[in-house]
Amino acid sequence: MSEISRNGVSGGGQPGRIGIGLELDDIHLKILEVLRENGRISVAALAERVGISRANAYTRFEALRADGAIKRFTAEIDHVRTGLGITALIFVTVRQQMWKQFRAELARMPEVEYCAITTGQHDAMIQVRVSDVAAVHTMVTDRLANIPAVKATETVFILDEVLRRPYVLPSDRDRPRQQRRPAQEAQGDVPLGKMRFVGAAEGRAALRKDD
């Protein structure tokens, strides 16, 4: 581990250096790529996937944890299965002299999954996950509206989460894009973004075939 993390932190903060001074190389990034697919992979399997020895994989993995590149391990859940099928973004305009109060009140709201300070028309973006639309309405009109620090809000409901990655890496940009041939659509399949209407006669014929 000393060989990996002996590099000191330069005053300019060189690209690729993180935390206490670990310099990320291609092997570190490959380890992070594998962990992105399976955070519970064994060290032996990790070493095989990356193409290094088990001892080297363990040393590098522990160095990434000690240096803070890997902050923690967690589980990804299905929010619909857990009863939180409604996701909304709430854009908030904050009274500039009352940021401290806004942050304190936000910390008391368990529905809030994520909050970021933003540029543009609004000052902050809040992502919430709740059980139904009424819960969003209550949060905006009864709770946020009653916080003196909140000047205005704008709510947007998320209809479909098309893409969600645990994290992105610099190496993702360098990977050549694979030319994939689109899978042949089975009869009756509907391409994304298109609609298919079935006539009554056609539908009855299909039902008779299944009997």
Second form
2 protein chains.
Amino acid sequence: MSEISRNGVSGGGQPGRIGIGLELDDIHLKILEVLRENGRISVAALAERVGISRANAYTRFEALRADGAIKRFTAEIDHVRTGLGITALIFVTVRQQMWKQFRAELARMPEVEYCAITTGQHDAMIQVRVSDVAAVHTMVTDRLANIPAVKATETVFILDEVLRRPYVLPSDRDRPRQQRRPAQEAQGDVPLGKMRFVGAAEGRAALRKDD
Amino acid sequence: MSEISRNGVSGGGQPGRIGIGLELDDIHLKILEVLRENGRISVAALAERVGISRANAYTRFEALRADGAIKRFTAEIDHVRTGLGITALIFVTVRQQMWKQFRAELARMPEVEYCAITTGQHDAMIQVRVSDVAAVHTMVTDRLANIPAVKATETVFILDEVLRRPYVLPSDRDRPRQQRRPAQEAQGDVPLGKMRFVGAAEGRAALRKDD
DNA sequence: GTTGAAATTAGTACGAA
DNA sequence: TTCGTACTAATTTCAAC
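For comparison with the form predicted alone, please write out the form predicted together with the DNA.
Shown next: the complete complex, the earlier chain at its head.
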């Protein structure tokens, strides 16, 4: 149900002044870093971990919420424990100009955890959590297939979720052991043909990897 | 870095007794429901919203954490605001018996937010958040392509994230307006050929949708 | 932007239903 | 088990520096 940020492929990211909102400095990022791994930490404890005063922490905490940099706090739940141990990705090809209908139908499907519009072969990817494999089948054949907006689907199961980071922050990239290089330098030493990008328009026709 | 639950395709979900841990009743689910949309709510307020005493709420809250049904609390962050407005999905084909190496390399990539092992044409899907399109290119060609475990990749951009639910719960499925039907009933009325499932072994050879 | 002290609220530990 | 109360500890707020 919750609409989330619209990421244009053109959107950029200078450090400092970002978006329309407040300027994020290192301390703001440090706060986000702590909060994403412990969303229930008290502001007092947060202040100590970040190395600022309580009052300052409260001010910044509130600013981050008001600005929207922090969208909400949530509990991560173990789906297996709650009986939704089956996760699947459904790639959907949507008939043009029927997006509105597609999105409306999505809102009616509580088993959908995530939906993103993508470039490439398909138009959207949805992630669902259900209790058993049959429920995926039902979901795809009974519900999705009956939506006129849906032209075709392709389903894969998730066998294992190797890693989920609460949320990636720009400060992360400054401290991995392995350094990143600017994109220009990356040209020479790449085994070309090993990977491919799939554009939005392209790829709908042929798709074959060289293996 | 954080390992998360292993979802076998065979794993099931009976209501009530789930996994090895505690039995989840309706009140437990109600608690999870509240917590996933407001991870910072006080236990006192939680007790009120769920309709139980404070003491009971503390007991159940602790039980859910101890049991692992609640894995952690986290802050949802607006990536655009923090300068990581570009999101991409990279589908990776991994050389068999090099998974360990692949996973080790993943841990060194802070821009990776999510990684799942899938059935279908590719072996894994990773989601990355970066500041600009060039960074995706760098990531794929410079970093991923240089991992011997990586046989091939395919990249798509996320143009829009339509919806993200904090976490899907089994209680959700009991109250959508549109009812679900058992899988058996779904057989007759499906426009077959409109969708396809892609198995783990299958699909590596041919893949064509009928559109 | 910081410290400290007051007011409020959260968390704990009981006995009773 | 769950509830209600009282007790203790912590957090938040607000003031002055």
